[in-house]
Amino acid sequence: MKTLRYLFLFLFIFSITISCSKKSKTGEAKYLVGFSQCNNAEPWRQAMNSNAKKEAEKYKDLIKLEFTDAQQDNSKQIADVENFIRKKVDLLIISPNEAKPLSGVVSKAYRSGIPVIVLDRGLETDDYTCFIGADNRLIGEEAGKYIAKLLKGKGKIVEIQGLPGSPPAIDRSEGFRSIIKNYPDIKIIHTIVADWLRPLAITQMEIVLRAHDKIDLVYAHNDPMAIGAYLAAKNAGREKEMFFIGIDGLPDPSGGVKAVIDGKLEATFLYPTCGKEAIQYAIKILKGEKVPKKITLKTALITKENAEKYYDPDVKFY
């Protein structure tokens, strides 16, 4: 009787075993990484969710993405992130839709345990593990810099701005204007809010193209909105009266360096999407290693004279 009990544990550790070694093999992840993106509509983001899951594959072993769309809509992202809090997720990633309303539900999940690799655009809290982006003032400065020297000191320009409120049109816009108020001739004629959308962008151009019968540059926050302004000048028969620049600088044949290279755009200025990084560093941070506090990204002017070492006609992000 004893030999039969003996008999059975080692048949059930067994097969236990064999359950345990069957469930490794299918590749089943070790982490659940939430990966909370404020807005999918916006070419760029669909770009970094892109790289983020092509990264991801190198490591599909050890990591599982579970992405959600914010849709631009603070309210949803909070819960998005509540969402990921229940579920005790390995490590959160989050570009968030704007900074204030973020920081609470960010802090929330760092303070529960759970490590968070923040994107883009940055919060107002220190209650991150990392921060990876690249520097939106600095972008915004050069910007200021290339127009300035474009126009020889002298034009009026039409800034179309990202989403209010968010991090990166703050610094975009704050960037560019301190370079282009010590050039007392170019003056910013007309200021419109586009959210980074290029249908918005659109509607919100042709007004302007009807208030101004002299536009000599549009500078947006970027390149979707660039672009639109530029097919708005195009319906109107004027887009060869002004220079239009962008920022992004994405290589697909949808993309800002393709526009660049056709003509729409005359510049446009590189911003990294951030998502093979974060997958870098997640899997630093979960193999217990430690990280910076925070991982500034190269950018780069792209005319026409570069545009061809940054074009890739076979990428397709969306």
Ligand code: FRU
Given for the second form:
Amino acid sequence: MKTLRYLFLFLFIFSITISCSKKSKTGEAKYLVGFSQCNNAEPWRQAMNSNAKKEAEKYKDLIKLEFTDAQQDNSKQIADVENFIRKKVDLLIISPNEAKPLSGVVSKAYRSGIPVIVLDRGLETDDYTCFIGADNRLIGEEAGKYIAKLLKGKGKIVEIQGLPGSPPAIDRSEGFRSIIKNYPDIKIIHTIVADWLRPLAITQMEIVLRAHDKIDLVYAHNDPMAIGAYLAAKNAGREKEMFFIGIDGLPDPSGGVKAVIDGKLEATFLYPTCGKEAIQYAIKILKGEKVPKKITLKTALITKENAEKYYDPDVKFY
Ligand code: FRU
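Starting from the form predicted alone above, please write out the structure of the form predicted in complex with ligand FRU.
Full complex below, order starting with the chain above.
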């Protein structure tokens, strides 16, 4: 009888200790979700984080989000994920900086039993629970078709590419080129690599402007680089000579949609941030539901004709 009482006492103390340690990991929430962001400095990333936070607010009792910022540095992001593994997060959400360097550590997390949601940029491993993003090859193709029509099958193009090791940069270029190659009078006269960054696009575009006295269009893999190119052309007094096309279509007053309304960009393509969906799928996974391996979100062409529909002057991401 005495042993039984000790056993009950032991079980009671044990369960208290377990529930306390769970609470100290997450506060009031049941699960800790690690969110490894590749770079917080870019507007689209801030929009992703903000959309995720807003959605997570609805599930305060269930999940606590913990963000890390890798500042576009692969080794920092690897260390961030290692840290989440050590902390034994209940789920990992990651938007990887570059595919190859991040694949190993994501695989390690997944194999240690942590469910993993990969956002926007793919990896070179299948060791994750699900991928959420838009079809970047399709975006490139749609951009190619739109541009061929805009230029009436003839013109000189400058392409501004994102970070070379990140799959969207490769897909947006390949999709675009697969269409443009069918138009012999459209020439890509210069390719710039600006790593997704506006300041880099400005300085590179200044060089390109000096090298070519006639440019008909700039196709940039994201809006910050497209706007950077526009600013460089404006400084040189040449912004009216060419069209500027971007990708992202953020709805806030400093985003790509407003740049279309203001006539700086001729068009942009909506690239959904996946922040809200990441949380919705995280909840499903944590509740034990089965989710698809790949979730593809829709894109859209945004021009002056439909830009107002995508614009939201009240939205703030910062
Ligand atoms: C932000 C960003 C976006 C782009 C996406 C591609 O880091 O460069 O502008 O659409 O990443 O992964």
